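Starting off, we have a lone chain in the form predicted alone, written out as structure tokens.
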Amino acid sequence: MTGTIVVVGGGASGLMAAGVAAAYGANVVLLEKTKRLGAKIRIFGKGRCNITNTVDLPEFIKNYPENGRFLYSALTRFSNWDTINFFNELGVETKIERGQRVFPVSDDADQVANALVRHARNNGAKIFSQKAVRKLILSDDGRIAGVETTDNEFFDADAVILATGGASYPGTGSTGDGFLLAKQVGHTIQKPFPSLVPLRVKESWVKSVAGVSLRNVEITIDNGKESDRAFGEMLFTHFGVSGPIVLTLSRKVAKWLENKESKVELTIDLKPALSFEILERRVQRDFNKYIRKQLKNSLDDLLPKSLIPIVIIESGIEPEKYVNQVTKAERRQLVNTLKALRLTIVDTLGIPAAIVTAGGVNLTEIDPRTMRSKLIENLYFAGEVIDIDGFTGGFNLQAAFSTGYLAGISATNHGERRD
């Protein structure tokens, strides 16, 4: 390989691709549109950076809701354990937490981003920040001759790796540029939509419990035709709901809303470990315990304090009513509400607020064994610009690392493998 590889994008996949290609002897130029490299990495996991997960490969594939099989080659070539070893060798010690999620021991996302930057630079990659690419330049034979930046600079390229990210968190530089660049040279873009995104709801009462986190609850989403559910932790916000299990189901909600489903509901089972009958007996015990109190003061053992008035109102019982006056029918209605607190979803917060972007470059136009374009001989893709998105738990960063590694290796060997 004697030519230059131009990597467009200085995020997780781009830095990995640049570092690996340079390590294998390629002349690498990385162009990043923002001032800071790895900006999105630095905010992942609330600044702690969940870099991967330790589940096995079949389970890993399942955590990409639609197109996981496409990643089989990439995840085989550079696995979750390769990622852990890679960072350990760069001085980033890791630890495994709940859900088999892997974090740096330091709980510092900057350490992860800085290690990737250092890896690329130490291997000889030339990095230019504040260099936005506006066009991929095609030669007469249909190959990419180079890239043109917004300040009218031209970079020759023997191969180009497009690793611009999606359109989520635009403040980090992910503004959908890669979709436009790929489309310019003939690629099909699957319509981008938000994934891992908070949800807006119709009910105004959520404002009164904004900031309240619920653990070990089960939520169900339903559009009247199909449903899905998740168990774990969620969070109320001033506009609706968020938290791990909401984010997990949000991709499906976003698709339903895009398809103009007439009504999308979210139901919270506040006590999923208890059957209706057992929960009713539990409520009865609490009523006996607080028999001289009003209903609004009798549920402290069951619920967060700020949620109690909401549950009572939704159950249709008078809050001022004394416990010993609550009828059996009312008690059962209260249990119904505890098992099925309903919200109406009206929207997502949109792509800018999403952790990742679903959609992107059509996978049928990319060779999964190399990440090379099937349309342009010397164009490669890595990371969120392609039509891959995963659930929370380290799966999205692993996809970025694996596709970046594979694209970097493949582009380095491009001159030897041209066919």
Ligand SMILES: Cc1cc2nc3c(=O)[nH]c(=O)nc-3n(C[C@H](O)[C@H](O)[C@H](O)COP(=O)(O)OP(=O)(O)OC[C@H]3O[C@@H](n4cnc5c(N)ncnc54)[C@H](O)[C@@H]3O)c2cc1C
The other form holds:
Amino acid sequence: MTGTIVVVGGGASGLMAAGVAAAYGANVVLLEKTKRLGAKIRIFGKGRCNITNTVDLPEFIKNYPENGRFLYSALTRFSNWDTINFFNELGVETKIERGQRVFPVSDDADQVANALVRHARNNGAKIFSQKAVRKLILSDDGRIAGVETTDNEFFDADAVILATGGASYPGTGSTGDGFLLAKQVGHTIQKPFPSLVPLRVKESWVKSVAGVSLRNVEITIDNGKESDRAFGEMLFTHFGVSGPIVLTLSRKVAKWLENKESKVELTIDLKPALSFEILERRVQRDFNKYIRKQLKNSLDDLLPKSLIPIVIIESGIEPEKYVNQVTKAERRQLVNTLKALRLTIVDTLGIPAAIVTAGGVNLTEIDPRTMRSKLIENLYFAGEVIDIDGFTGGFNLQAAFSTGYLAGISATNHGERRD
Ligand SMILES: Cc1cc2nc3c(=O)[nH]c(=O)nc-3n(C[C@H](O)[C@H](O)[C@H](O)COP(=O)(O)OP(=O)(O)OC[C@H]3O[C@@H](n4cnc5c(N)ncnc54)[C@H](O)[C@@H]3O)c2cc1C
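Having gone through the form predicted alone, I am curious about the other one (the form predicted in complex with the ligand); can you provide its structure?
What follows is the entire complex, opening with the chain shown before.
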């Protein structure tokens, strides 16, 4: 391979693509807009970094809500176990946790980003930071001749890998540039929308429980025509709800809101393990235990303290009432609320606050076996810029690594064919 591969973007997918292409002998130039390579990896929650997941391939594919099958080749060429071996060989020891999620033993996201940078550099990729690509330059034959940066520099390219990420967490450099660059050269962009994103609700009472996290609850989202549910942990915030199960369902909510569904509700079953009847008996037992107390002081065994006034108000019962004055109808109303605490969703927090951007370069325009554009002979795509998004659990990084690997290898072979 004598030509130059220009990789645009120094995130998870771009660093992987650059390192692999360089390892296979290509002359690689990586251009990164910001000062910091792998900035998004470095900001991961608690500094941890869920690099992949050990579920098998069919299960893996199911974790990309709409377009998982597109990743079949990429995940076969560079699998979750390849990711684990890759990092282990670079000195990043890994461990498997709940949900088969894989983390570095160090719990240090910087270690993962540094390993990717080291891999690319040690294989000979030339890395330039603070170089933002603003244009892909097409030659007369419809191929890409090179890229132009915002400081008017031109880089010759025999092949270009677009690895600019989505538009989430723009502070990390991913501001949707890749969508514009791809569009400029004729690609269609599936409208970007937020996924894995916190939700805003109408009810102002959430402010009073901001920070309260609930485990083992079941939430149901519903738009009157369709519903979905998830069991696990959620969190109240000052504007609404977040936490793992909310993030999981948020993609669907974002789509419903985008489609202007008139009413999107989220219902929390605070006691999903108990049927209505069993929960009613349980409440009755607590009432017997706290018979001389006011209702507001009788639910401590059942609920987090700050949630008690909310549940009572939502049930329409006077909180000052003594337990022995609560009627059967009121008790049943209380149980109803415990089984279905309702919230009205008004919005998501938007793409900037989303863990991942759904939408992106149209999959029908990319060859899944190579990541090569079907429109431009020497253009390749990797990572979140593609219309692929996964659930939490390490699936987004694995998609970035697998597509980055495949784009890197394919672009290298592309050069060899031309030689
Ligand atoms: C808070 C948070 C936590 C996350 N945690 C996890 C997790 O634990 N596990 C998981 O699997 N996924 C996680 N994700 C998702 C995951 O980080 C992304 O899906 C993944 O980083 C996408 O990789 P990428 O290479 O496509 O894009 P990015 O990592 O976003 O990299 C794109 C790069 O391109 C650069 N760039 C953009 N435009 C230009 C341009 N014009 N010129 C040059 N360079 C440009 C950007 O500066 C950026 O460095 C998390 C995301 C966030 C926001």
